[in-house]
Structures are given as C-alpha cells and as structure tokens.
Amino acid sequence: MTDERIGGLSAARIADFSAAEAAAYAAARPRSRAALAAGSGAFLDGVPMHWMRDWPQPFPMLVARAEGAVVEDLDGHVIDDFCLGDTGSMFGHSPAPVARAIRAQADRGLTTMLPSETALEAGRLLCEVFGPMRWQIATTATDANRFALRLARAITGRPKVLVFNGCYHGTVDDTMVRLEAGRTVARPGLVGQVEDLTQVAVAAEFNDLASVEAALAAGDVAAILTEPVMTNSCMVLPAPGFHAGLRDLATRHGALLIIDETHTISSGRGGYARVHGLTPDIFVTGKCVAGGMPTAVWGVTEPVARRFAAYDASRPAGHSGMGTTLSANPMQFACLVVTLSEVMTAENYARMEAGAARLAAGLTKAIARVGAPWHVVRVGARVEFICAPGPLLNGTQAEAAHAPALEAAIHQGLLNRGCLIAPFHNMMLISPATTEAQIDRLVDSFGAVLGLLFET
C-alpha cells in the first residue's frame, strides 16, 4: 500500500512530526498540565469555551500574560503572538489607550443602559473611519450579523439571506449552510439544529455572479451577507469585478448588501470595504474595533434607515428582537473612542502593512526553497500560507484545499520554538506591536519546520 501524500507530504512522515513535537510540548509544561488536572472539571468539555479543546497541542496552552505582540504561559514560555485573540487583539494585547480607558470608565460605571457623551462622539468617529451611516453597537460581530438581517428581512418582506460556501459571520444560524452538488443544505455537525435552514438561507459560489444571480432570481433574497475576502479556512481574494457585479446585482433583484468585515478590518483604516470603494447598504464588523473589548457595530446608509424607520413606525408594539442588555455599554463606548482615534490610525496600519508584507516574503522564500506546492496570501495585516497550489477560487476549493493534520503539525512546531499563529487555518496577523525581529523569528521557524518536514 501506497502512503498518502498531504500536501507534497507522506502522512506517515506529517503523523511521526507531529507525535515528536507534541512529546515536546508536553513535558515543556508540566505546570500547565497539573492546573488543568486539578481545575478543568468545572467546565463542560474541561475548558470555559469548547473550541478551546480544538487547538491542536496535547492539552491547552494556559495563559498567564498577554501584552503587546507576545504572550506567556503558565511555565514561563514567553511566545511571539501571531494570533492575537484571532483578530480581537489585531493592535496588541491591551493597547495603552485602551488599557487607560479602561482604568478611568471602570471608576464612572461600567454599565448604565443610557447613552453618554462619549458615546455621541464614538459615533462621530465610526462616521469618520468607516463612511457616513447610521450606526448601531453590539457585543459581538455574530449579534450585530443578526440584527443586521432582521432589519433586511423587515424592510424587503423577503425571508432568505444569500450566503456564500464556506462563509464565515460567527454563529448566525442562518449562515450555517453549503453547497452539496449545487444544492444548499445545513452544514454537518450543527448542535441541536431543528429549523430547516434552507427556508431562510441559500448558498451561491464566491466569485461567481452567474450563481449569485441564479439565486437572486426567486425573487426571495432579503439580503447578500457576504465578507469582502474569504477567511474561514483557506483565504480566497475577490476576482475582479465581483464586488462590483455584487453590488449591481443586489441593486438589480432589490436585495440589501451587508459587508460583514470581522476579519477583513486587517485591510486598512475603515476596513476593506473604505480602502476599496465598496458601497454596501448595511456594514459590520467587531473584534478588535474597541481594541479588545467585546464590541461590535454594524451601520445602515440613510437611505436604508429611512426604510426602516418607516417600517418601525407601522409596526405592531412589542419586543423587536434586537439588542442585549448589555450592549453599547459605557465601557465600549470609552474603548472605541480611543480605539477609533488613537489606535486604529493610518500611521499603525502602514507599520501593519509593511510588517505582514515582510512576512508574507519571507514564507514564500521558505517554501520556494523546500519546492513544497502551497502558495501564501495576504489582505492588509492577514497573511496565511495555503498548503496547496493558489489562488483558490471559491469555497469548495478553500475546502479542498485544507490540510488539517499536516496544518496541525506545523502549528505545533511553531509553538514548540515561540511562535503561536491561528488554530483553525493557517493565519498570522501583524499588529502595530510586532517586531521585525518577530517576524524574522516566525519566518526563520517556519523554515525550520519545514525542513524537518521535507528532508530526504
């Protein structure tokens, strides 16, 4: 029998990596181990969040300290930051504009359920970075992505929301389908799913308008909720033109077009959207836009907002559906505040920029020099390496495209010598903190793993 080959890779050669560096990791953190054996049975699964449990090291990885672009654990590793919370600390762990305005609300309340000064001008600000609209705050990207469609849907009477393969808009039930033989059905492993989704949802192909408009056809779209690069497994760049013909065809079939840019914030000061010329009629996004505390805001152009405050106006009384208690909070308003003017600025986004672009070379070279078939891309301050040939196209080649034991493999190499990158895909962002010494560090590591990997 024939070993299987991953990525220009036998698997018996990727499965005996990865056994050895997992070995290492292990013994490297005997502190770490015995905490989660004595305290991890509070929690279901041992760990506060499931996915905690999917990184791919034997056992988590306790946090001690994050600051800046490193973190350090419980047995004293000090690790270069390439995650950074996954997009929710893209400007570093603790900025010290946030970190001050933190210390100072936390003395004038932390939660109140009236607006403030301070948050007029957050709104002022978000006008400015992201483009005149009216906006909206919440806690989380997933929430605003929610509400967002609930607002759609009121204001088109139509039901569906027009996603695309492989998408990614947190936990928003609706997004949670796929296309299997050009059919769109729920995706596998859903907990505890009831509702057919396919009621409220249809999937079409990114950078392919003909099934964009295909869908759009019935006449049933409320709205296309789509982000402006793919991210969720193996990056996937816009063809050209097609955030144009987007644009035209939601136009067109009367649907609304949400950019949903959680991820995608890494492209430059006001998103992808502002550095590209995007037009979409609702905009989201969350993460890292209050610097790391847990905030979201999503915005409509006038002319939706006239929509729908014409459709709240004829509205039966009652609970709307929209917003949590403690969403546009004192708290995220003092942390967008100085996120938005002191720390999201153009001068960090060019040091970013330059950063990731030095990473995204310095990769290349490595693999180029084991002559491995991947290829590496990068949207502003995200760069990830693709352990196939490139560019991919769509969703279903993203998907076809990904690697998880070998991808795993060399996560936990990285780890093993200071370097902790995304858990879920290959991604590594650059935050305004980030060292070139750093990124040298990282690319210098990935060399190493790969010749490891790749040696005869």
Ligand SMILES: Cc1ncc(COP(=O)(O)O)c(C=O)c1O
Contents of the next structure:
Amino acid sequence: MTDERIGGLSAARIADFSAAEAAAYAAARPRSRAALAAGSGAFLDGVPMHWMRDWPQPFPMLVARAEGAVVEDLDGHVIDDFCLGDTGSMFGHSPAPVARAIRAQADRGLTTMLPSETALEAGRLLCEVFGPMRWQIATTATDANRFALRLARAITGRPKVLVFNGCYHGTVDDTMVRLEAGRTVARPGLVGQVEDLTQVAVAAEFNDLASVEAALAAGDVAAILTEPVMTNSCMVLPAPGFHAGLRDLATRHGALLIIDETHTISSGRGGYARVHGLTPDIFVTGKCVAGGMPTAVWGVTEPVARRFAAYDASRPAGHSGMGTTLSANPMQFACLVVTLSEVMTAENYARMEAGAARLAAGLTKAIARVGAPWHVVRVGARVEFICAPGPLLNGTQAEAAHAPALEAAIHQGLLNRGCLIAPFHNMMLISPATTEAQIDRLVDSFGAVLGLLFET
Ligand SMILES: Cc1ncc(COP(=O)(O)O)c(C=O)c1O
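Got the form predicted on its own; any chance of the form predicted together with the ligand too?
Let us now look at the entire complex, which starts with that chain.
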C-alpha cells in the first residue's frame, strides 16, 4: 500500500501525530467532557451553532472566560488566542472602551428602532475612518452583503453577482457558487438550497481579469463582490494591477464594485481599500467593527446613493427586503463609536502590524528549519501559513493547497501547547492586546509541532 504524501509528510505520520495529540487533549479536559456529556443534548448537532463542531478537537473546548488575547477553558487551561473569534475579536476580547460603553448603555435601553445622537456620531466616524460614503448599519456582514447586493440589482436592473471561485461572503445564498471546468455551478453540500444559483451568480478566477471580462460580457452582472485579498480559502494576494483592472472593468461594463472588508479590515485603519487606495462603489465590513458587538456597516458612494434615491422614489410601496428589527440599535452605536474612535487607532494598528510581522518571520523560519514546502502570507494583522508552495494565484490553487488532515493535526498540536488558531484555515490574528511573549510562544510551539511531524 502506498502512503499518501500531504504537504511533504506521510499521511500515516500525520494520522499517528493527530491521534496522540487528540488523546492528550481529551485527557486534559475531564470537566469539559463531563459538562458536554450532561448538556450538549439540548442542541441540534450537540452545540448551539453548528460551526462549533468544525474545530479539529475530539470535543469542543468550553470557554470559561475570554479577555484581551487569552481564553481560559473550563478545565483551567489558559490559552493564547490567535483565532480571536475569527476576526470578531480582532481588537482583543472585550476591549476596555467597548466594555465601558456596554456598561454605560446597559441602563439606557437596548433597542428602539430610532436613531440617536450617538448614531449620528457613528456616521461621522464611519466617514472619517473608511471614507465619505452614505452608510447603513446591519447586524452581520452576511446581511450587509445581502443588502448591498439588493441595492446593486435594484439600481442596475441586472440579476447577477460576479464572485470569485473560492470566495466566502457569509451565508449569502447567491454567492455559493464555484467554477468547475470553467463553468459556474452551485457548491455541493448547501443545505436546503432549491434555487438555481447560476441564474443569479457567475464565478470568475481571482487575479484573472480575462475571466472577469468574459463573465461581464453578457451584460447581466449587477455587481462584482470581492474581498481585496481572498482570505477564506488559503490566502491569495492580489497580483499587481488586479484591483485597478477590476475597477476599470466594472466601470466599463456598468457593474458596481462591492469590496467586502470583513476580514481585510486587518490591513490598517480604514481597511485595505483605504490603505491601498481602492475605490469601491459599495464598501462592506463587520465582525470587529464594533469591538465584538454584533454589528456590520455598508456604505455607498454619493453617485450610487443618488441612483438609489431615484430608484427608491419610483418603486411601489411595500417591503424593501432589506433590514432586520434589531439592527442599528443603541448598543451597537455605543460600541461602534468607541471602537472607531478609541480602538481602531493608528497606534493600535501599528502595534498589530509589528506583532504580525514578527509572527510571520518566526513561522517562515520554522518552516525553513524543517525544509517544508510551505509558505506564509500576511495582510496587516492577519497571518496564515499554507502547507503548500506559494504564492497562490487564485481559488483553484488555494483549494488544491488546502490540506485538511495535516492542518487539523497542527491545530490540535498547537492547542495542546497553549495556542489557539482559527479552525477553518491556518489563520492567526494579532490584536493590540497580544504580547511579544505570546507571539514567541506560538512560534516556538509551531516549531515544536513541525519538529515532531518532520523528524525522521
Ligand atoms: C469576507 C467575509 N464577508 C462576510 C462574512 C460574513 O460575516 P458574518 O458571519 O459575521 O455574517 C465573512 C465571514 O467569515 C467573511 O469572511
């Protein structure tokens, strides 16, 4: 029997390592295991949200407390947190200004469906941080993307969204397509999906302007929806000139350009678009934008706002299909204002950037030490190691680079050594609260895990 090679390692070696690490994890968590045995039956899938099952551990870690860049589990293990809620806590768990704002707002009302002076201040700050756009508030980035798409379809009168193969923009049904032999098809595994998604979406390859132009040529694309950097498969950076080309193609073909900065808000104050001078028609971000309070924002340029006003005045009265009751509530605004003004500061971003550079350099060295054919990518505070050679050019290459069994083994090994990284990809975030000692511990742990995996 041949032993399959994954990321330069034998599958059998990976499986042995995984089994030993999983056993060590389980043995160190008797309280968590007992609590889950007693309580998880109340939930579909055994957890309150099915993604909580998608971690590589044999059973989920029960969190007792999260603070700064640390989580403590029910069994008393204090863990350095580089997952940070997959970006929801990118500025650290409960940043002090946000915690204070929550306490202050707690006695003044939680939801009213009316604006306030604080809401107006949030609008001013959104323009200051992200640029002069006309804003709306949602509760999740998924919703913000959905609403942005509705607006784009409304004002262009076109049905389709163009997305990139391998993208993720939240659970927006219309974006759940992929390329197969050059054709757009629905992704496999979508639960309860009954619509023909190819009627509302077309896929192209990232960094391939010719494939974008071909998809736009039919004249039925309302908007291109893209992250500036693909962060949801193995990370793919934009090639020089790609974003300028995308902007030009969108304009020439009458499609709007929606830039989703839900993850690339790691790039610096104002996100990747501000840092790199991109000019989207619609800007979307969420997750950490209000310091961890569920909040997303989307903004449109003045010309797009004018087109929408004309459309809105002409449509029949009735449901718009946009909005959710609890969105734009006073607690969101309290958190948004302090996050934009006191947390998302240039100083904090500089600290995050320096820490992430330290981490990327340390991981790169550890990979070189064992001679693994891997690489490291970074977008501001966001760092990823990829168990394949790089750089990757597009979603097809990113999918091929993904090594689930090997990645799960490394994640488990790191957690057993006190470091938590994101479950769906090899992503690590540096928050303003993350210390150099924590970063060095992660680099050392990564080196130790690689040493065990690659030792002959
Ligand atoms: C780029 C991007 N956009 C949107 C979303 C959706 O965010 P949420 O799950 O908070 O709705 C995600 C989630 O990972 C994302 O990565």
